[in-house]
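Take a look at this single chain, the form predicted alone, given in structure tokens.
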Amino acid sequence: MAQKVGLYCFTTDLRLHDQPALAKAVGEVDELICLYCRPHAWDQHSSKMTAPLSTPRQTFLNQSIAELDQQLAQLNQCLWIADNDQATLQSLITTSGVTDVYISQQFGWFERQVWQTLRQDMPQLHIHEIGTHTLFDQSNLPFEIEAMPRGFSGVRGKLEKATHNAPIVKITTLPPPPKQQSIQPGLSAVDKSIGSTANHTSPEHQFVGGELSGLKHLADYLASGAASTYKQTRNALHGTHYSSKFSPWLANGNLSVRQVVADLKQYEASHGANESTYWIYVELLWREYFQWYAMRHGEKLYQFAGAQNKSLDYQNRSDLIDSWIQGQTDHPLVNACMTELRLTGFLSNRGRQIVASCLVNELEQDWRYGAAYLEQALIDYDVATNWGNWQYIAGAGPTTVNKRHFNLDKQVAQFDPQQQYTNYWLEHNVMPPNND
């Protein structure tokens, strides 16, 4: 009988907790080449994925592939990394003798087209498409993709009715690489030191990539008792427990918000639920809400009229796009968020509320400018939640709601009253020099 050769595309999906896709390779391949597919961010003045990833955003990815790699290893496996490009796959493909191919289910239009032109270019190949990032596989959804509600609130009724999918085991066997494996043109190995960089440190930004400090964070949170009191924080601007911060982790994949959902639950058996607990449930069902909501619509979610080709009416100054991105505006609390973003590629939910209302309103920029340079800066990006947040305050999005707008005098009554945030951060707020 031929031997199976799998080839196993990690992406958004850095860890070997709840790896329901990566358990179907090993379940069915005899060899097994496991690949990063290193990712581009959208460069909006090209429109193509061609961006540079920001420092803080690389770093955080760099500690997660270096501690994924020391985890194949001690399996007797490697971690390869490539562009995630046609002609690099289908080398690698055809020399390997690849027979299958495992993904984890993809959100963005972009991503899914490479594997969409793979099945073109070689219909003899099995590609298994399997989810990881979601609660919900699209067949246990409560409701078919193509008629799911347009808005948030109507999805979160269906939802919460509906049964989730529980987190598997961890994995602790896999199959061995082939034997005759060689570097192939376009694949480095993981470099060793890669991991070793410290991202922008301070009391409330210990973001550290990879799945042990991933689940370490959600056990120190959970520890901690804060969830019980998330509701009242969750607005708030900086602080060490005002959120969950989870995203990070999540975002890249280090952690699954199936294996969140299940500990938060225990957390409540043992502490009891209340309103805070019950919304940290909300805020990842929004999570949830975005990335179906970005299957939808695929293309449509990267254009400027958006899902439902809404008339809008922004202009496209490099200036003031540049102003906002440097922290430089008239507006010192968006200049805060905006340092806080660029030097730790972290910022609250508040604050990106509010950058994002200042670039679409106060300064009246394409919306599409901010969604492209939040996924160079985030760690943790995901590019169902950025740019479908990002629509929704554009007013771009799927329901008949005109674009937010936050009055920036009553969030700094509100949210920053003695202007300790926003002090802290502008005197970061130091440029580096002009060149030119």
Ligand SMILES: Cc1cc2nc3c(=O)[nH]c(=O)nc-3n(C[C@H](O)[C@H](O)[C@H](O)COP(=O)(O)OP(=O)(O)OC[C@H]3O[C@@H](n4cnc5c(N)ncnc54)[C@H](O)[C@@H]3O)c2cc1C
Contents of the next structure:
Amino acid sequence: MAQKVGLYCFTTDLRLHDQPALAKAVGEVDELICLYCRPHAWDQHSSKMTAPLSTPRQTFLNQSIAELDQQLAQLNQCLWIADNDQATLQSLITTSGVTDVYISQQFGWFERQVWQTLRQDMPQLHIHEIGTHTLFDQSNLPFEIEAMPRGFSGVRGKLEKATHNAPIVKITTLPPPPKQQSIQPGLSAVDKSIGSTANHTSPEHQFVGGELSGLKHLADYLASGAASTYKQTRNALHGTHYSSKFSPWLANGNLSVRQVVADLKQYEASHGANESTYWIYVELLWREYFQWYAMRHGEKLYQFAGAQNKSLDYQNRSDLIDSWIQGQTDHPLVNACMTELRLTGFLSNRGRQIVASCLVNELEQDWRYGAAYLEQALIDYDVATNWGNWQYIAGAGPTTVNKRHFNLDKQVAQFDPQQQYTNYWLEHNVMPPNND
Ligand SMILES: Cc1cc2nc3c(=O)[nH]c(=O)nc-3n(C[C@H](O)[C@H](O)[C@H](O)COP(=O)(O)OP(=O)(O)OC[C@H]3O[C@@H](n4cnc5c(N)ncnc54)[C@H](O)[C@@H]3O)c2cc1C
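If the one shown is the form predicted alone, what is the structure of the form predicted together with the named molecule?
Every component of the complex follows; first up is the chain already shown.
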């Protein structure tokens, strides 16, 4: 029988645990090429982006890739890197005799187009797209995507009654790479020093990319007991365990969301379930909601008027957008949040809501500049969650709710009354040396 040659394209699934797409490839092919497809050219989501990925985001990604490469090497495989573009993929598929391509289900419209075009151009090729990013598989969602309830509460109500898949076991063997595999145009091997640069670390910014760091962070967070008080602390602006900080690893697929929920349930079994532990699950349902929202609305995720073609106003002042990005607005709390974001690639949910509301309401600018900047800056950038949350705050979201306006004076009084957070970041607006 003819050999089956598989191509596994890693995207936002940089891990070996709970990897149903890779597990399928393992069960089906004789030889396997492992490829990391770089995020789609950043200027495609919107013309609003002004620079490539930030150093913190690129560093976290590099650490994740380096660790995956090492894990694959232990299974006698190797990782290649390529841009997620047609020409490179088609040339690799043709010259290597690839019969089957495996990829995690994609939620961004532009990311999906790559595979859609490949399907059309290479009809003989088997492309297997399998869900790895969400709790629920599309096939066992309790609604059709086209008939998805508009708002979160409708989706939450249905998902809370539904059962999702359990995580599957870790991949421990892989088919070998093709014997004749050679470097092709557009492909590069992983540079072994790629993961050696570190991001800004502090007790509250312990973000190192990769599956092992992600699993360790999950275990440490649960061992700290902070899950039992999450609901009371989740709105804070700073601190070590005010929220789970799972997002960077979830967004890059270093952590499987099903693994997170399985471990959370175990925590509940041994420490007791309460409103807080349940609320972490509710937040993960928000994440779930935005993934299916992105799937449902396709290109509209990036459009100013949003999914419902809302009528919204804005000014067009690049100086105001720049002042927001640089943390030089008239609002110290906003400036502090933007500084934390710029230097670390992370910001609390409260901080994100505050800066987004300021851009939309106080500065009255097009929300897509904000979404594009966060795409570039966030170590936990997730296409559906980022663009979906921005639409929601800008009033371009799924429901009839208008823009969300956070009163900045009230936010200061409630969340930074002594201005400790604000002063800290305004004083530290230069990147400190790494690993200080
Ligand atoms: C303007 C804006 C942009 C955002 N962009 C992103 C993004 O690109 N990537 C990202 O992961 N999150 C994004 N969020 C959502 C949220 O701010 C982060 O997920 C959260 O702050 C991450 O910290 P955590 O892991 O400690 O969250 P926790 O509070 O501990 O929540 C646990 C998990 O639930 C999910 N979650 C929490 N809040 C939300 C939410 N509002 N929407 C969807 N899922 C949520 C995340 O996966 C998170 O890791 C954005 C929010 C806003 C307002």
